[in-house]
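Have a look below at one chain only, the form predicted on its own, in C-alpha coordinates format.
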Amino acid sequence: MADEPLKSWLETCEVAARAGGKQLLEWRGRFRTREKGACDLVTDADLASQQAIRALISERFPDHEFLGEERTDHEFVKRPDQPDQFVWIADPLDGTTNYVHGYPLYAVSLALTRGQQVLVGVIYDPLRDECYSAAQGGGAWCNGRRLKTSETTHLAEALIGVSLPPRVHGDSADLRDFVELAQVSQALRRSGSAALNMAHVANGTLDAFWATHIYPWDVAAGVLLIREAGGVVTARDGGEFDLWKPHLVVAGQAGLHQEMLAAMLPFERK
(Lines of atoms letter the chains of each structure in order from A and count residues from 1; the text may use other names and numbers.)
(Lines give C-alpha, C1' and ligand atoms only; values in the text may rest on other atoms or scores of the structure.)
(Ligands and ions follow the chains in the order given, each with its own letter.)
Protein backbone atom coordinates (compact mmCIF):
# COMPACT_ATOMS: atom_id res chain seq x y z
CA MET A 1 0.00 0.00 0.00
CA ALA A 2 1.30 3.44 -0.95
CA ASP A 3 2.73 5.63 1.78
CA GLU A 4 0.63 8.69 0.96
CA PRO A 5 -2.76 7.19 1.87
CA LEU A 6 -1.32 5.85 5.12
CA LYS A 7 0.08 9.27 6.00
CA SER A 8 -3.25 10.93 5.28
CA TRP A 9 -5.19 8.35 7.30
CA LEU A 10 -2.78 8.55 10.23
CA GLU A 11 -2.88 12.34 10.28
CA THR A 12 -6.69 12.21 10.33
CA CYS A 13 -6.60 9.56 13.04
CA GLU A 14 -4.39 11.72 15.25
CA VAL A 15 -6.40 14.89 14.71
CA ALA A 16 -9.72 13.11 15.34
CA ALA A 17 -8.46 11.37 18.49
CA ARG A 18 -7.19 14.68 19.85
CA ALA A 19 -10.54 16.30 19.04
CA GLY A 20 -12.25 13.57 21.06
CA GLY A 21 -9.79 14.02 23.90
CA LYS A 22 -10.47 17.76 23.95
CA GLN A 23 -14.14 17.03 24.54
CA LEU A 24 -13.30 14.71 27.43
CA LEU A 25 -11.31 17.45 29.14
CA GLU A 26 -13.98 20.08 28.53
CA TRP A 27 -16.78 17.90 29.94
CA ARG A 28 -15.03 17.14 33.23
CA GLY A 29 -17.15 18.05 36.22
CA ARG A 30 -20.34 18.83 34.28
CA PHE A 31 -21.42 15.57 32.65
CA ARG A 32 -24.44 13.37 33.33
CA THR A 33 -23.94 9.62 33.80
CA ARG A 34 -26.27 6.84 32.70
CA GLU A 35 -26.11 3.04 32.76
CA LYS A 36 -26.17 1.26 29.40
CA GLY A 37 -25.73 -2.15 31.08
CA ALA A 38 -24.93 -3.71 34.44
CA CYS A 39 -22.04 -1.67 35.88
CA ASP A 40 -21.46 -0.23 32.37
CA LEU A 41 -21.63 3.56 32.22
CA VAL A 42 -21.96 6.20 29.52
CA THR A 43 -21.65 9.96 29.96
CA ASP A 44 -22.25 13.13 27.97
CA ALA A 45 -18.49 13.17 27.46
CA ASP A 46 -18.51 9.79 25.66
CA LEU A 47 -21.18 11.07 23.29
CA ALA A 48 -19.54 14.45 22.67
CA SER A 49 -16.18 12.81 22.00
CA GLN A 50 -17.67 10.36 19.52
CA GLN A 51 -19.58 13.12 17.75
CA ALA A 52 -16.40 15.18 17.33
CA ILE A 53 -14.48 12.17 16.01
CA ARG A 54 -17.18 11.11 13.60
CA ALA A 55 -17.77 14.61 12.24
CA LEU A 56 -14.13 15.06 11.34
CA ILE A 57 -13.81 11.64 9.70
CA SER A 58 -17.05 12.03 7.76
CA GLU A 59 -15.86 15.37 6.39
CA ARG A 60 -12.55 13.96 5.17
CA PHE A 61 -13.60 10.44 4.17
CA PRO A 62 -17.35 10.42 3.46
CA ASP A 63 -17.15 7.00 1.75
CA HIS A 64 -15.69 5.27 4.81
CA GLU A 65 -17.85 3.45 7.35
CA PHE A 66 -17.80 4.32 11.05
CA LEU A 67 -18.23 2.04 14.07
CA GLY A 68 -18.29 3.69 17.49
CA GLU A 69 -18.77 2.20 20.91
CA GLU A 70 -21.84 4.30 21.63
CA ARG A 71 -24.25 2.24 19.56
CA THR A 72 -27.82 1.28 20.32
CA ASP A 73 -27.14 -2.46 20.54
CA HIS A 74 -23.75 -4.16 20.70
CA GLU A 75 -25.28 -7.40 19.42
CA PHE A 76 -25.23 -5.94 15.93
CA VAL A 77 -21.46 -5.46 15.89
CA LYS A 78 -20.23 -7.75 13.13
CA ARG A 79 -17.56 -7.95 10.51
CA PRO A 80 -18.24 -5.76 7.44
CA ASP A 81 -20.19 -7.31 4.58
CA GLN A 82 -17.50 -6.26 2.09
CA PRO A 83 -13.95 -7.46 2.90
CA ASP A 84 -12.38 -4.39 1.26
CA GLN A 85 -14.58 -1.91 3.12
CA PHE A 86 -12.79 0.84 5.07
CA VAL A 87 -14.15 1.08 8.62
CA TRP A 88 -13.11 3.57 11.28
CA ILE A 89 -13.46 2.01 14.74
CA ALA A 90 -13.69 4.39 17.70
CA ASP A 91 -13.83 4.15 21.44
CA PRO A 92 -14.45 7.81 22.34
CA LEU A 93 -13.80 7.23 26.04
CA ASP A 94 -12.06 4.04 27.07
CA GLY A 95 -12.17 3.99 30.84
CA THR A 96 -15.55 5.64 31.45
CA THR A 97 -15.80 4.43 35.06
CA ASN A 98 -12.36 5.93 35.76
CA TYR A 99 -13.49 9.18 34.14
CA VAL A 100 -16.66 9.32 36.23
CA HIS A 101 -14.68 8.88 39.45
CA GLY A 102 -11.91 11.28 38.47
CA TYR A 103 -9.38 8.45 38.36
CA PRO A 104 -6.72 9.64 35.89
CA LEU A 105 -6.60 6.68 33.48
CA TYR A 106 -8.73 7.00 30.35
CA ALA A 107 -8.14 7.51 26.67
CA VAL A 108 -9.54 7.85 23.16
CA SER A 109 -8.89 4.89 20.85
CA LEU A 110 -9.32 5.16 17.07
CA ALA A 111 -8.30 2.96 14.16
CA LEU A 112 -8.92 2.54 10.44
CA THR A 113 -9.46 -1.06 9.37
CA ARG A 114 -10.01 -3.00 6.18
CA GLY A 115 -11.17 -6.54 6.85
CA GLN A 116 -8.73 -8.04 9.37
CA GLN A 117 -6.12 -5.37 8.64
CA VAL A 118 -5.63 -2.43 10.99
CA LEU A 119 -4.12 0.23 8.74
CA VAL A 120 -3.57 3.05 11.23
CA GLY A 121 -4.30 3.42 14.92
CA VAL A 122 -4.07 6.03 17.66
CA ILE A 123 -4.56 5.88 21.43
CA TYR A 124 -4.65 9.36 22.92
CA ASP A 125 -4.23 10.02 26.64
CA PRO A 126 -5.60 13.58 27.01
CA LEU A 127 -4.52 14.09 30.62
CA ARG A 128 -0.87 13.50 29.77
CA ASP A 129 -1.12 14.69 26.15
CA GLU A 130 0.43 11.41 25.03
CA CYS A 131 -0.48 10.37 21.50
CA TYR A 132 0.41 6.74 20.74
CA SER A 133 0.25 6.20 16.98
CA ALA A 134 1.08 3.60 14.36
CA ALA A 135 0.68 3.01 10.64
CA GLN A 136 1.03 -0.41 9.07
CA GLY A 137 4.73 -1.03 8.41
CA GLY A 138 5.80 2.30 9.91
CA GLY A 139 6.57 1.43 13.53
CA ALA A 140 4.85 2.63 16.70
CA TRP A 141 5.40 6.09 18.16
CA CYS A 142 4.45 8.33 21.06
CA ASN A 143 4.90 12.08 20.62
CA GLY A 144 7.76 11.49 18.18
CA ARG A 145 9.49 8.79 20.26
CA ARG A 146 9.75 5.32 18.72
CA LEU A 147 8.21 2.59 20.85
CA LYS A 148 9.60 -0.85 21.60
CA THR A 149 8.07 -3.58 23.73
CA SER A 150 9.85 -4.80 26.86
CA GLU A 151 12.55 -7.48 26.88
CA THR A 152 10.93 -9.50 29.69
CA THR A 153 10.67 -13.16 28.74
CA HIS A 154 9.60 -14.89 31.97
CA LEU A 155 6.36 -14.68 33.93
CA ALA A 156 8.13 -14.41 37.26
CA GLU A 157 9.56 -11.05 36.15
CA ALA A 158 6.49 -9.76 34.31
CA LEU A 159 4.06 -6.94 35.09
CA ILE A 160 0.83 -7.91 33.33
CA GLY A 161 -2.35 -5.97 32.63
CA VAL A 162 -5.86 -7.39 32.41
CA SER A 163 -9.30 -6.12 31.44
CA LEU A 164 -12.12 -7.82 33.30
CA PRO A 165 -15.78 -7.39 32.32
CA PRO A 166 -17.85 -4.71 34.11
CA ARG A 167 -19.58 -7.37 36.20
CA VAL A 168 -17.30 -10.17 37.44
CA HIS A 169 -18.79 -13.35 38.90
CA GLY A 170 -16.91 -15.52 41.37
CA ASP A 171 -16.81 -18.53 39.05
CA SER A 172 -15.90 -16.63 35.88
CA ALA A 173 -13.02 -17.84 33.72
CA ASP A 174 -11.60 -14.31 33.71
CA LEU A 175 -11.28 -14.30 37.49
CA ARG A 176 -9.84 -17.80 37.57
CA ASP A 177 -7.20 -16.78 35.02
CA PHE A 178 -6.42 -13.78 37.22
CA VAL A 179 -5.83 -16.10 40.19
CA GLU A 180 -3.63 -18.44 38.12
CA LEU A 181 -1.42 -15.66 36.77
CA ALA A 182 -1.26 -13.82 40.09
CA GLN A 183 0.56 -16.84 41.52
CA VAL A 184 3.28 -16.98 38.88
CA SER A 185 3.77 -13.40 37.62
CA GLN A 186 5.56 -10.57 39.38
CA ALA A 187 2.33 -8.53 39.53
CA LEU A 188 -1.02 -7.94 37.82
CA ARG A 189 -2.80 -4.66 37.11
CA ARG A 190 -6.44 -3.92 36.27
CA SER A 191 -6.30 -0.28 35.21
CA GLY A 192 -9.81 0.08 33.81
CA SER A 193 -8.63 1.05 30.31
CA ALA A 194 -7.86 -1.69 27.79
CA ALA A 195 -6.58 0.90 25.32
CA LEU A 196 -4.01 2.31 27.74
CA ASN A 197 -3.00 -1.20 28.80
CA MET A 198 -2.16 -1.97 25.19
CA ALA A 199 -0.38 1.35 24.68
CA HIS A 200 1.72 0.57 27.74
CA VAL A 201 2.62 -2.86 26.37
CA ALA A 202 3.74 -1.12 23.18
CA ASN A 203 5.97 1.28 25.12
CA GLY A 204 7.36 -1.44 27.39
CA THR A 205 5.98 -0.29 30.74
CA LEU A 206 3.68 -3.32 30.82
CA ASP A 207 5.11 -6.65 29.71
CA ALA A 208 1.83 -8.29 28.64
CA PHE A 209 -1.95 -8.00 28.67
CA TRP A 210 -4.99 -10.23 28.18
CA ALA A 211 -8.74 -9.80 27.84
CA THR A 212 -11.66 -11.96 26.79
CA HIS A 213 -14.83 -9.84 27.09
CA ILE A 214 -14.02 -6.94 24.77
CA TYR A 215 -15.13 -5.32 21.51
CA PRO A 216 -13.22 -4.26 18.38
CA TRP A 217 -13.09 -0.63 19.51
CA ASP A 218 -11.33 -1.67 22.73
CA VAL A 219 -8.34 -3.19 20.97
CA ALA A 220 -8.10 -2.30 17.25
CA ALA A 221 -5.59 0.53 17.66
CA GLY A 222 -3.69 -1.30 20.40
CA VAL A 223 -3.18 -4.44 18.32
CA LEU A 224 -1.44 -2.41 15.60
CA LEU A 225 0.66 -0.48 18.14
CA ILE A 226 1.93 -3.66 19.78
CA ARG A 227 2.74 -5.42 16.52
CA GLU A 228 4.54 -2.35 15.18
CA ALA A 229 6.51 -2.10 18.45
CA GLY A 230 7.71 -5.70 18.08
CA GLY A 231 5.20 -7.53 20.27
CA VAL A 232 3.08 -10.67 19.86
CA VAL A 233 -0.71 -10.69 19.47
CA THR A 234 -2.88 -13.82 19.35
CA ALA A 235 -6.36 -14.89 20.25
CA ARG A 236 -6.89 -15.99 23.86
CA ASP A 237 -6.54 -19.65 22.78
CA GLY A 238 -3.20 -18.96 21.07
CA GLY A 239 -4.69 -18.99 17.57
CA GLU A 240 -4.93 -16.19 15.05
CA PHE A 241 -6.43 -12.98 16.41
CA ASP A 242 -9.81 -12.07 14.89
CA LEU A 243 -10.62 -8.36 15.11
CA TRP A 244 -14.35 -9.03 14.77
CA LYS A 245 -14.46 -11.71 17.49
CA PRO A 246 -11.88 -10.18 19.77
CA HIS A 247 -10.33 -11.95 22.71
CA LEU A 248 -6.58 -11.83 23.04
CA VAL A 249 -3.27 -12.36 24.77
CA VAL A 250 -0.47 -9.92 23.94
CA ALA A 251 3.11 -9.73 25.12
CA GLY A 252 6.29 -7.91 24.31
CA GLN A 253 8.23 -11.13 23.77
CA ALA A 254 7.28 -14.52 22.31
CA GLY A 255 8.73 -16.44 25.28
CA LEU A 256 6.59 -14.55 27.77
CA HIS A 257 3.54 -14.99 25.56
CA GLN A 258 4.02 -18.77 25.54
CA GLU A 259 4.48 -18.90 29.32
CA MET A 260 1.25 -16.96 29.79
CA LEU A 261 -0.74 -19.30 27.56
CA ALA A 262 0.67 -22.32 29.41
CA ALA A 263 -0.28 -20.88 32.80
CA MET A 264 -3.84 -19.90 31.87
CA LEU A 265 -6.87 -22.18 31.87
CA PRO A 266 -8.09 -23.91 28.68
CA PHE A 267 -10.09 -21.28 26.82
CA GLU A 268 -13.83 -21.62 26.33
CA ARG A 269 -15.64 -18.71 24.74
CA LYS A 270 -19.26 -18.52 25.88
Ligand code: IPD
Given for the second form:
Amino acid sequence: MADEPLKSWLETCEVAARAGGKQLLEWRGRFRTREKGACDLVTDADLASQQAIRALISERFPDHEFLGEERTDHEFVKRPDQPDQFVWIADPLDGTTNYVHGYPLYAVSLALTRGQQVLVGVIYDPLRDECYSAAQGGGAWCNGRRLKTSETTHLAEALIGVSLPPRVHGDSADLRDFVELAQVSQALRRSGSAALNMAHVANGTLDAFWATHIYPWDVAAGVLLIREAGGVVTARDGGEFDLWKPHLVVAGQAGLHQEMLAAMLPFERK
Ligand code: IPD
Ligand code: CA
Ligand code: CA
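If the one shown is the form predicted on its own, what is the structure of the form predicted in complex with D-MYO-inositol-1-phosphate (IPD)?
The next block holds the full complex; its first chain is the one shown before.
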Protein backbone atom coordinates (compact mmCIF):
# COMPACT_ATOMS: atom_id res chain seq x y z
CA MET A 1 0.00 0.00 0.00
CA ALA A 2 0.94 3.66 -0.29
CA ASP A 3 3.58 5.41 1.86
CA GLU A 4 3.13 8.53 3.98
CA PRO A 5 2.08 11.21 3.07
CA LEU A 6 0.18 9.49 0.24
CA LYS A 7 -1.55 7.36 2.87
CA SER A 8 -2.92 10.34 4.71
CA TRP A 9 -4.02 12.11 1.50
CA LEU A 10 -5.76 8.93 0.36
CA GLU A 11 -7.51 8.54 3.69
CA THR A 12 -8.80 12.12 3.47
CA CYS A 13 -9.80 11.58 -0.15
CA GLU A 14 -11.90 8.55 0.81
CA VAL A 15 -13.50 10.22 3.82
CA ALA A 16 -14.37 13.33 1.78
CA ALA A 17 -15.75 11.38 -1.20
CA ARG A 18 -17.91 9.32 1.16
CA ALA A 19 -19.14 12.51 2.87
CA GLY A 20 -20.15 13.83 -0.57
CA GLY A 21 -21.87 10.53 -1.40
CA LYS A 22 -23.82 10.67 1.86
CA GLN A 23 -25.24 14.05 0.80
CA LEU A 24 -26.27 12.62 -2.58
CA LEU A 25 -28.25 9.85 -0.87
CA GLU A 26 -29.82 12.23 1.65
CA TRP A 27 -31.00 14.72 -1.01
CA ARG A 28 -32.79 12.09 -3.13
CA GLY A 29 -36.43 12.92 -3.73
CA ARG A 30 -36.31 16.49 -2.41
CA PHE A 31 -33.75 18.40 -4.48
CA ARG A 32 -34.40 21.36 -6.77
CA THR A 33 -32.91 21.31 -10.29
CA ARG A 34 -31.64 24.16 -12.41
CA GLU A 35 -30.15 24.26 -15.92
CA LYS A 36 -26.58 25.70 -15.97
CA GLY A 37 -26.48 25.45 -19.76
CA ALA A 38 -28.37 23.57 -22.47
CA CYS A 39 -29.18 20.10 -21.02
CA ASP A 40 -26.56 20.72 -18.28
CA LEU A 41 -28.17 20.29 -14.86
CA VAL A 42 -27.20 21.17 -11.29
CA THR A 43 -29.15 20.27 -8.16
CA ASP A 44 -29.09 20.99 -4.42
CA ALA A 45 -27.35 17.63 -4.10
CA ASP A 46 -24.37 18.70 -6.28
CA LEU A 47 -23.93 21.79 -4.10
CA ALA A 48 -24.36 19.99 -0.76
CA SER A 49 -21.90 17.29 -1.79
CA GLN A 50 -19.29 19.85 -2.86
CA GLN A 51 -19.75 21.77 0.38
CA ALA A 52 -19.19 18.63 2.47
CA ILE A 53 -16.07 17.69 0.46
CA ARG A 54 -14.61 21.18 0.55
CA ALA A 55 -15.18 21.59 4.31
CA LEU A 56 -13.21 18.41 5.04
CA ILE A 57 -10.35 19.25 2.69
CA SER A 58 -9.91 22.80 3.95
CA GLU A 59 -10.01 21.65 7.56
CA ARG A 60 -7.28 19.04 7.01
CA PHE A 61 -5.20 20.73 4.31
CA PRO A 62 -5.73 24.50 4.58
CA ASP A 63 -2.70 25.21 2.34
CA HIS A 64 -4.00 23.16 -0.59
CA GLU A 65 -6.04 24.66 -3.46
CA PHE A 66 -9.52 23.38 -4.20
CA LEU A 67 -11.17 23.19 -7.63
CA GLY A 68 -14.75 21.94 -7.60
CA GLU A 69 -17.05 21.75 -10.61
CA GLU A 70 -19.68 23.79 -8.74
CA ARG A 71 -17.17 26.53 -7.99
CA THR A 72 -18.24 29.45 -5.83
CA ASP A 73 -16.03 32.01 -7.57
CA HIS A 74 -16.38 32.48 -11.30
CA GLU A 75 -12.91 31.62 -12.33
CA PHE A 76 -12.90 28.93 -14.97
CA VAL A 77 -10.53 25.97 -15.07
CA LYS A 78 -6.97 26.95 -15.63
CA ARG A 79 -3.61 25.29 -15.27
CA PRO A 80 -2.27 26.11 -11.76
CA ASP A 81 0.17 29.05 -11.74
CA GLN A 82 2.71 27.08 -9.72
CA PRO A 83 3.43 23.58 -11.05
CA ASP A 84 4.16 22.34 -7.52
CA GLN A 85 0.85 23.59 -6.09
CA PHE A 86 -1.34 20.90 -4.49
CA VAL A 87 -4.83 21.08 -6.00
CA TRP A 88 -7.80 18.95 -4.94
CA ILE A 89 -10.14 18.46 -7.90
CA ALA A 90 -13.73 17.48 -7.14
CA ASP A 91 -16.75 16.44 -9.14
CA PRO A 92 -19.31 16.32 -6.32
CA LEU A 93 -21.85 14.52 -8.49
CA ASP A 94 -20.82 12.98 -11.78
CA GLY A 95 -23.94 11.85 -13.60
CA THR A 96 -26.32 14.63 -12.51
CA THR A 97 -28.82 13.84 -15.28
CA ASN A 98 -28.92 10.21 -14.13
CA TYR A 99 -29.39 11.39 -10.53
CA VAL A 100 -32.28 13.68 -11.51
CA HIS A 101 -34.07 10.80 -13.27
CA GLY A 102 -33.31 8.26 -10.55
CA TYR A 103 -31.20 6.27 -13.02
CA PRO A 104 -28.78 4.41 -10.74
CA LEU A 105 -25.39 5.45 -12.18
CA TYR A 106 -23.68 8.38 -10.55
CA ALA A 107 -20.66 8.99 -8.35
CA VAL A 108 -18.41 11.40 -6.52
CA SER A 109 -14.96 11.87 -8.02
CA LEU A 110 -12.11 13.43 -6.04
CA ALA A 111 -8.36 13.64 -6.61
CA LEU A 112 -5.30 15.39 -5.25
CA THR A 113 -3.05 16.68 -8.03
CA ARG A 114 0.26 18.49 -8.41
CA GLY A 115 0.91 19.82 -11.92
CA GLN A 116 0.22 16.88 -14.25
CA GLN A 117 0.53 14.33 -11.46
CA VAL A 118 -2.50 12.73 -9.84
CA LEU A 119 -1.27 11.73 -6.38
CA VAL A 120 -4.41 10.07 -5.03
CA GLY A 121 -7.89 9.57 -6.44
CA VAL A 122 -11.25 8.19 -5.35
CA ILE A 123 -14.45 7.48 -7.24
CA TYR A 124 -17.27 6.69 -4.83
CA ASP A 125 -20.48 5.02 -6.01
CA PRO A 126 -22.88 5.71 -3.12
CA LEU A 127 -25.72 3.45 -4.31
CA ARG A 128 -23.49 0.37 -4.27
CA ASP A 129 -21.22 1.63 -1.49
CA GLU A 130 -18.26 0.97 -3.79
CA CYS A 131 -15.17 3.05 -3.11
CA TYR A 132 -12.62 2.91 -5.95
CA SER A 133 -9.31 4.31 -4.75
CA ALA A 134 -5.69 4.66 -5.81
CA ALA A 135 -2.49 6.31 -4.66
CA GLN A 136 0.48 6.78 -6.97
CA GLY A 137 2.52 3.56 -7.04
CA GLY A 138 0.15 1.75 -4.66
CA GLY A 139 -2.21 -0.04 -7.06
CA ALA A 140 -5.94 0.50 -7.54
CA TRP A 141 -8.49 -0.88 -5.12
CA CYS A 142 -12.22 -1.18 -4.54
CA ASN A 143 -13.48 -1.98 -1.03
CA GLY A 144 -10.24 -3.84 -0.20
CA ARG A 145 -10.06 -5.75 -3.52
CA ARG A 146 -7.16 -5.04 -5.89
CA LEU A 147 -8.26 -3.92 -9.36
CA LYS A 148 -6.91 -5.10 -12.69
CA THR A 149 -7.98 -3.99 -16.15
CA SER A 150 -9.46 -6.52 -18.60
CA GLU A 151 -7.43 -8.82 -20.89
CA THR A 152 -9.39 -7.88 -24.05
CA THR A 153 -7.02 -6.91 -26.85
CA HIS A 154 -9.33 -6.75 -29.89
CA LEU A 155 -12.16 -4.37 -30.69
CA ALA A 156 -14.38 -7.21 -31.88
CA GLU A 157 -14.52 -8.57 -28.30
CA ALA A 158 -14.57 -5.21 -26.55
CA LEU A 159 -17.28 -3.43 -24.54
CA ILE A 160 -16.55 0.28 -24.95
CA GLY A 161 -17.85 3.33 -23.08
CA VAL A 162 -18.11 6.94 -24.20
CA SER A 163 -19.08 10.24 -22.61
CA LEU A 164 -20.75 12.75 -24.88
CA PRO A 165 -21.22 16.41 -23.93
CA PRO A 166 -24.58 17.50 -22.40
CA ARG A 167 -25.84 18.92 -25.74
CA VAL A 168 -24.47 16.85 -28.59
CA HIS A 169 -24.47 18.13 -32.18
CA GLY A 170 -25.38 15.94 -35.14
CA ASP A 171 -22.10 16.62 -36.93
CA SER A 172 -19.88 15.96 -33.91
CA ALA A 173 -16.74 13.86 -34.34
CA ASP A 174 -17.75 11.86 -31.23
CA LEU A 175 -20.95 10.76 -32.96
CA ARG A 176 -19.06 9.77 -36.10
CA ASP A 177 -16.65 7.75 -33.93
CA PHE A 178 -19.67 6.27 -32.16
CA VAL A 179 -21.14 5.06 -35.46
CA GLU A 180 -17.80 3.60 -36.56
CA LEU A 181 -16.97 1.87 -33.26
CA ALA A 182 -20.54 0.55 -32.94
CA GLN A 183 -19.89 -1.47 -36.09
CA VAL A 184 -16.51 -2.91 -35.17
CA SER A 185 -16.71 -3.43 -31.38
CA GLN A 186 -18.81 -5.99 -29.51
CA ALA A 187 -20.92 -3.19 -27.98
CA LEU A 188 -20.92 0.48 -26.97
CA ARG A 189 -22.35 2.14 -23.85
CA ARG A 190 -23.09 5.76 -22.99
CA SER A 191 -23.79 5.48 -19.28
CA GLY A 192 -23.97 9.17 -18.33
CA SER A 193 -21.12 9.07 -15.80
CA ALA A 194 -17.58 9.55 -17.08
CA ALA A 195 -16.19 8.84 -13.62
CA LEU A 196 -17.97 5.48 -13.31
CA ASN A 197 -16.95 4.57 -16.86
CA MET A 198 -13.35 5.04 -15.80
CA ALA A 199 -13.81 3.11 -12.54
CA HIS A 200 -15.27 0.30 -14.64
CA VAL A 201 -12.28 0.30 -17.02
CA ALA A 202 -10.09 0.02 -13.91
CA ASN A 203 -12.06 -2.98 -12.60
CA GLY A 204 -12.11 -4.67 -16.00
CA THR A 205 -15.89 -4.68 -16.59
CA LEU A 206 -15.47 -2.11 -19.39
CA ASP A 207 -12.61 -2.67 -21.83
CA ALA A 208 -12.08 0.90 -23.05
CA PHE A 209 -13.51 4.42 -22.94
CA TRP A 210 -13.11 7.74 -24.73
CA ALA A 211 -14.26 11.31 -24.21
CA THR A 212 -13.34 14.63 -25.78
CA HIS A 213 -15.65 17.16 -24.07
CA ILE A 214 -14.66 16.68 -20.47
CA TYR A 215 -13.07 18.58 -17.58
CA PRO A 216 -10.32 17.75 -15.09
CA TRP A 217 -12.91 16.91 -12.39
CA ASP A 218 -14.55 14.26 -14.63
CA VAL A 219 -11.34 12.27 -15.15
CA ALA A 220 -8.56 13.13 -12.65
CA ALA A 221 -9.28 10.25 -10.27
CA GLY A 222 -10.13 7.85 -13.12
CA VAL A 223 -6.82 8.40 -14.91
CA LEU A 224 -4.87 7.34 -11.81
CA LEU A 225 -7.17 4.36 -11.14
CA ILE A 226 -6.73 3.04 -14.68
CA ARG A 227 -2.96 3.48 -14.72
CA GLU A 228 -2.61 1.81 -11.32
CA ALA A 229 -4.82 -1.08 -12.52
CA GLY A 230 -2.49 -1.68 -15.50
CA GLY A 231 -4.37 0.19 -18.24
CA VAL A 232 -3.29 2.73 -20.86
CA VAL A 233 -4.27 6.41 -20.84
CA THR A 234 -3.48 8.86 -23.64
CA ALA A 235 -4.91 12.02 -25.10
CA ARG A 236 -7.55 11.48 -27.81
CA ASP A 237 -4.86 11.90 -30.53
CA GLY A 238 -2.67 9.19 -28.96
CA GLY A 239 -0.22 11.73 -27.49
CA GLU A 240 0.43 12.52 -23.87
CA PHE A 241 -2.65 13.10 -21.72
CA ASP A 242 -2.98 16.67 -20.39
CA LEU A 243 -4.93 16.88 -17.12
CA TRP A 244 -5.60 20.61 -17.60
CA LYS A 245 -6.92 20.31 -21.19
CA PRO A 246 -8.36 16.86 -21.05
CA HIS A 247 -9.54 14.61 -23.86
CA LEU A 248 -8.68 10.95 -23.76
CA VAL A 249 -8.75 7.38 -24.95
CA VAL A 250 -8.21 4.71 -22.29
CA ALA A 251 -8.09 0.93 -22.51
CA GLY A 252 -7.26 -2.03 -20.33
CA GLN A 253 -4.67 -3.28 -22.85
CA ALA A 254 -2.24 -1.49 -25.20
CA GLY A 255 -3.34 -3.60 -28.20
CA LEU A 256 -6.97 -2.58 -27.80
CA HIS A 257 -5.96 1.04 -27.32
CA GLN A 258 -4.09 0.92 -30.65
CA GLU A 259 -7.04 -0.67 -32.46
CA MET A 260 -9.35 2.01 -31.11
CA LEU A 261 -7.15 4.88 -32.24
CA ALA A 262 -6.82 3.30 -35.67
CA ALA A 263 -10.61 2.99 -36.03
CA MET A 264 -11.37 6.56 -34.89
CA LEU A 265 -11.24 9.79 -36.91
CA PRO A 266 -8.04 11.86 -36.83
CA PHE A 267 -8.32 14.27 -33.91
CA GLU A 268 -7.16 17.87 -33.76
CA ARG A 269 -5.80 18.77 -30.34
CA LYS A 270 -7.55 21.71 -28.62
C1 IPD B 1 -21.27 14.55 -17.04
C2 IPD B 1 -20.98 13.08 -17.10
C3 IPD B 1 -21.24 12.53 -18.47
C4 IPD B 1 -20.52 13.31 -19.54
C5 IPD B 1 -20.84 14.78 -19.46
C6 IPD B 1 -20.52 15.33 -18.08
P7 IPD B 1 -21.90 15.82 -14.77
O8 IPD B 1 -20.88 15.07 -15.79
O9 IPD B 1 -19.64 12.80 -16.78
O10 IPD B 1 -20.78 11.20 -18.56
O11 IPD B 1 -20.94 12.81 -20.78
O12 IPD B 1 -20.06 15.48 -20.41
O13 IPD B 1 -20.89 16.68 -18.03
O14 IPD B 1 -22.31 17.08 -15.47
O15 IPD B 1 -23.04 14.89 -14.50
O16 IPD B 1 -21.00 16.05 -13.60
CA1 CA C 1 -18.87 15.34 -14.41
CA1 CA D 1 -20.84 17.13 -11.72
